[in-house]
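Just one chain follows, in the form predicted on its own, and it is written as structure tokens.
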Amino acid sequence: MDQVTIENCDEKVQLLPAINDDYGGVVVELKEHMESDVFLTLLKTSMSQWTSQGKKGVWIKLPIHLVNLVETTVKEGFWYHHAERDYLMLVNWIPKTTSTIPLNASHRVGVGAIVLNDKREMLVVQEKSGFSRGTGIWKIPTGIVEVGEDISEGVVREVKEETGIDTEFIEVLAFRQCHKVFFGKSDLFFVCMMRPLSFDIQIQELEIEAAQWMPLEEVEAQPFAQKPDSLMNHIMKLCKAKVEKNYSGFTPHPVTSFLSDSPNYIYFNRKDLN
């Protein structure tokens, strides 16, 4: 994207390239090496065209290689809105009132599989990281959905990195919901209901110090899962009302969206929808 010039009084003007998004605001995204001057220039002028136009939130990305802008782009008002590995994205907001520009993303979102086999035996692992590292704690396979990843394939393959197992996603038995986990944000953990594939077990060294197939009673009667408001307790009653009293959860349907291309799903109970 090439600076952009537009002509005020006869007199040619250079602005930051910039396009206009859906929120009366502007998007500058830079690609090509500038020097701090000539950027604080551009800058000051493009913001002084901007404000005169009404526009509201301004959207500067800077990718890593023009780190060097940083500290001119702050000093003129703007805020760090997130990062990612390549890109810093600095936001400002012109007019003279409450910002509605929203927050970083802040939720992350977790999965947990429940997978049986037709021995009544749950898969179990213990993992080498995290809260359960070296107590001798045997949970469900768990993860993180990666970015653009839905639900339903994001536990298939966590399931299948962790444990080697092959599965299939049944539906969302239930979430949970909790705050100030991971650099402060939220988090949502969806417990799924899969069907196995296979049953051959083969770990993931780097982050599972074992795994088995294990029957319910004995999964059920650690400790840790006997406590009425842990969440191994919920996980397993849930387990069981799903196999024993037809329990139904949420199932994924098409739906169709204006915020992306990409597939989008509804999850909800269908049977006692029907």
The other form holds:
There are 2 protein chains.
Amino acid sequence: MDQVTIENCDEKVQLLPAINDDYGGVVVELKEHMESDVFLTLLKTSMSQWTSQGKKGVWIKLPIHLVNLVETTVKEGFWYHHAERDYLMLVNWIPKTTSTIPLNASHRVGVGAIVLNDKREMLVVQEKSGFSRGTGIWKIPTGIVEVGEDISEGVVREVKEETGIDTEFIEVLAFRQCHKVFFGKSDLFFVCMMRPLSFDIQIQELEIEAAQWMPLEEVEAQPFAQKPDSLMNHIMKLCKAKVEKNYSGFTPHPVTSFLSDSPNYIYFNRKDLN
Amino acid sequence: MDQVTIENCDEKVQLLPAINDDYGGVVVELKEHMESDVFLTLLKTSMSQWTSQGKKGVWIKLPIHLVNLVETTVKEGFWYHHAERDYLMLVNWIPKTTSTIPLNASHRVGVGAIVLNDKREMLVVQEKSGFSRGTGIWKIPTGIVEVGEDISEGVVREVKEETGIDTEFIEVLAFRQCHKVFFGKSDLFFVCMMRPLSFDIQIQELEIEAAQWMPLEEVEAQPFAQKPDSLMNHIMKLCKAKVEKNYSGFTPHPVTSFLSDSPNYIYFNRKDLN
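Can you return the structure of this protein in the form predicted in complex with a further copy of the same chain rather than the form predicted on its own?
To see the whole picture, the full complex is given below, headed by that same chain.
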């Protein structure tokens, strides 16, 4: 049902279907095809109704097959909030007060895996694209965590995909935040200590040029790892501190949340807490 | 200039203006008004050209004032990649191979501030909205980090905005990841230890109901903080471990990056590294 009829001062008014949110606003999620002139009439009537009801934020979610309604929505004063492959979310703010519309997702989450075998060799790769392409640089396996994926899962998946090696997540040794890395968005990169569960390398041809187990000292000796303030220099120091000096990173523990029903994890320095 | 003419086999062909990206694709960023029929012709010709050149990803960035071109772009096979308030990014993948189009931003980054004065009192607030509204719960000041903002800056800003208290960032004690918290996106929440630089509370009327310095034991005694697996229970334990047991969190250090020219920070356990 893509429109609703309500009783209003003894006359029937056609409105867009909307549900109230927890912040005094309404959310409209259209699903079925609608002509833009029909939509325009419903939108104008609905906006009047919501304004008289003192509603604040108005959200309109348009699946990509309703792209014919985007122009009309924008011309009625809405702006883009966010988009995913199959929908566009538009928003409007009715009151005269400052908008409290929440911000869009701002960060991509990356992971890097430190995987050492018992000969003090590190699992390293050469990539087919990105900054290190064609440079001969050997780096740790890295990747991007997917929406809905735990950091500790994402890093296991990426190591497996790139190198074929099975690993177990141990802890986060460090994280790095940086900005304006893609489309103006920011990036959080988690350096993870992993325990290998298998040792035979099978590279992923699409992204990886080569992979090997390389002695720690050789990895460290590469010029780009020698640069004192570089990320790789820190990664090597953290790796050696973990192996030689009992460095404590953050380990995950299940935690309950008001925000989500699924199990969540809090990562902290367990050694120091106990 | 929103179109280009190139020489092609002795005839002039009108194409959309495009720049090559580092991954074998092209990026079109339109700025000036264009009728959709003119755009359609240029897009079809350009796609043929790019296909014959072996281009991979095709990105079209449409500012919101060019909303009239969105429908045409989608009907030519493009889909949404992401959107911000003032533009929509659409994308297409020409080859038959699997798309390597990068993922959209997946996480929102939140911060929570542990601020203690020298009487072992904690800075706590009651919020006007969200899960704790109307519950009488006293919680730590929290907020969302903005795009381009360091975690260590964002938490100082949020404490100042909500309570008027100036603080200095000390370290990240822990972080919590959870999923599907808003529009299907994930959330990373950093628990930060702060040192207060001022003590007179001035609450922000829009979001905050009340704020006070409350004895640690009283904060801890609240039922929601007593729940063993709750985030607040962990926060209180971490706070006491920091004050009483020399708990080490992660502190930020500048680091260089291939990804960004601006200064970045890596956060790690400095005590254990040295």
